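Just one chain follows, in the form predicted on its own, and it is written as structure tokens.
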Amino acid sequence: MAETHSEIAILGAGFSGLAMAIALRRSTVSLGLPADGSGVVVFEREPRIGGTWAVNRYPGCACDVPSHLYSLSYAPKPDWSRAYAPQPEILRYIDDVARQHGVGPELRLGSGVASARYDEASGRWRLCTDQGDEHTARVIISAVGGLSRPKLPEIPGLERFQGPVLHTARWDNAVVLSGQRVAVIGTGASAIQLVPQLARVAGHLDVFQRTPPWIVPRPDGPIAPWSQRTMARWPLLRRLRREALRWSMDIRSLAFVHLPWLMGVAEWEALRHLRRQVPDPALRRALTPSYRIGCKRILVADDYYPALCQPNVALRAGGASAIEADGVRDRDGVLHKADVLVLATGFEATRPLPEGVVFGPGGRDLARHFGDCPSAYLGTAVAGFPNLFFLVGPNTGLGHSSMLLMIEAQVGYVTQLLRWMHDDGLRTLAVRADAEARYNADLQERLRRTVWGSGCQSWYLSADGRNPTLWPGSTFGFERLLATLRRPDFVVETGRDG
């Protein structure tokens, strides 16, 4: 096949990836592109659009966000069907967006990028697919996000199960659950949502829990009728809806970055549910966490203590010790048999690019320059790499609201910089690496003073203890830092040569 060419390419269909799409048909003017959107690639490894929400369609899934907040703020959603919505709600969200704003010539999908390498002579990336495709553009776009690379446990002998293996970001309906003996590895996220599906199902079910979360109430529910006919009706309403969600989210942000001991009103509502929940006092010990509530993610969920407490379903606290054809032995050694295993384990959050894919000039592997803490300029540039941005990259993620309030900032963020390329003819644009430096020094100090840094183990951190995936602030503190452009702290080269 021919090889491709277009201005900018953007990795992956998920909300950030769309979200860059949908801004660059509204910008074609000002940055100077076709009209017809030929000017922008879309790739997408999965065969449709969705990005995490295509992927995590375990039973039970659903966003922990309530569902007013967790919609772009130009497509608002008046008739959501429930405070918080599922997964398959979520889903034809997505595809209702990328209709209404017209994309769909710009994607490929099916069509993951297997390598791209930044060739100095030319000034354009060159991209190659796991197709075998070759396309080139002056600019990428990385909408892969943290949550993309699914992880697996670090337990002997995982390979020698003999039935079915289920990651919670994999999931094949065709697998028979109803009846089986199941064991479920990890209690996380993806964990509370699914376990009390696989309860109703199950002959029997292990849970097998290596560190207890912190669990807060989940006011899920319906959302009648008449108020999503309100919603609809009376924009003003959702949009005030909308803010005063946004607003009471945000103000989490001070117990969790500047006043650590205010978590403590959250630990008491959590052990008050926790003990209205669960009636038997062993049990309830082995929930109980030992750290600092918001140090590791802090979960929402009304039916997960519930389902723990079923006579088919068995918690295994302090986690498996070892994984045989037909089983998992808990730290005690005891072996629970099991004919299917379900792998809640997560993602790769501090390595979402595999070495071997994204190479800068001089053949500079990122996910080498990366290593276990990777870092960026405002989470959008890395140095020593030109024409290269990323949305939701390091130090983007949140503990306490909506990740699409960050998207829409670092989407504005990227804009700006395409504009500034066009305005002014630049070959190449890329951060400085003092620029970068100084700003990820102040951003781990803030950091290490949060209560993230206050001691325990989470996904959240890097071997060494940094923490490169949350940011430590509001979502109104990212948007304003990112509404103005610094130009001294970008390199660029001029003398575009198409």
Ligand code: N01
The other form holds:
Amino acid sequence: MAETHSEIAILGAGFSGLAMAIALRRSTVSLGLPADGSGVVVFEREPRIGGTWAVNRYPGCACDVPSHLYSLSYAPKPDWSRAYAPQPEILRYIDDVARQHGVGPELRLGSGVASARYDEASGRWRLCTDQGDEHTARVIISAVGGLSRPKLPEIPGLERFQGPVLHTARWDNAVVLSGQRVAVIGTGASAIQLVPQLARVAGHLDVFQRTPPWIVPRPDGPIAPWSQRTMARWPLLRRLRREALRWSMDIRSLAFVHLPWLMGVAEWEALRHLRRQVPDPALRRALTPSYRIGCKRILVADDYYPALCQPNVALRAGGASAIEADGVRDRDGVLHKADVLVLATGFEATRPLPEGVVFGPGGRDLARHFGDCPSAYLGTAVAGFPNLFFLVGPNTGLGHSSMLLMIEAQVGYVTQLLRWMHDDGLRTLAVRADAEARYNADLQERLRRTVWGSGCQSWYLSADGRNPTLWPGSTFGFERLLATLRRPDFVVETGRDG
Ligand code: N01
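Taking the form predicted on its own as the starting point, write out the structure of the form predicted in complex with the ligand.
The next block holds the full complex; its first chain is the one shown before.
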């Protein structure tokens, strides 16, 4: 196939890739892009848009951020069906937003980027897709997300299991679960949504827990039609509601970041929830965490503890010691037979990009450069990698509010960078190494005192205990920081061709 070219290539069509594509459609004139949208291409390896919400299809998958805050600010949805929207509804919302904003022609679905190499002679990135197509772009924007590569557990014998093995982020609806003996490894955010659904259909369910999670009540329920009508009719009310939600969630960042001892209030609430839902003292003990709440992600569920109390469900505390052809051994070596193995073991969060995909000037491998602890300037740019910007990059994750707020702030920032490149005819733009280092030294210093560094192991941290994933502050603070471009923090090259 002939080589194609666009000014900008976006990698990934999840929420961040979609929000970026919409922003570029709205800015074609100020960015000097062709009005027909041909200046932008979005590569997506899945056959549809939606990113994490397209691939996480396990039963019970839903959002644990309130629906009215889990939407783009310019695309409100007054008729969310529930306080916490289920995955299929979020996916429909993403499709609707794409349609309403005309995103479509720029999409290359089923076309993942296998490699992206910076060509110093032309000042362009050369992309090669997993379909064998070639493409060049002046700028690439990574919108692959932090939680896109499933993590397999390091349990001996995993490859020996004879039955179907499902990861929560690679669900296969064709696998029969009804009446089967099912073993679930992991008790994180995905597992606690899945386990109650599996408990309903499985003949027997073993849940292998390595570390008990902290769980607080989930104030979920259907949203009444009168409330949906009110939200549709009164945009001001809708905005007020969203702002109230945003403030009430953002205020919690104070406890996570500055006053971890305040988390004691949430611990009290979680322990009361556990006492109310689990009458058996031995099971309650096994489910009681021994680390500070918030150190790992706080989970919200009303149906997880009751599911563990059902007669066909057993909690295997202490985790799994080995996997055999026909089951899983617990920490005491006892084999629990299973027909289906479910891995709810999370993602390669500190290694979102594998090695051998993105190569900067001089063939420098971005994943090697990142190692186990990626860092970037404002989560958006990396020194030595010109014309490459990140959405949901290092240290932009949240433990307390909606990622869409962070995504919109980053999309606005990248749009500013692109406008600067266009206005000044820049050939290349990259962040200065000293600016990036200063930013990250300050960030890690702030992260040291947070609840996330209070002594537990979590996907937030790298092997050496640094935190390359979370933003240590409020969403308002991040928005403010990204509102202004500090041009001296960048090194640019003029003399753009074409
Ligand atoms: O993954 P996790 P997840 N032996 O990494 C266990 C987002 N999300 O997919 O705690 C035994 O949280 C591991 O045990 P431990 C959200 O940001 C959002 O559940 O490390 N167990 C843990 O229990 C979330 O935080 C929504 O000791 C092993 C589990 O596997 C993120 O995705 C919904 C093991 C992994 O939990 C990831 O959640 C779902 C081993 N060898 C997810 N290895 C929303 O609602 C790992 N584990 C928006």
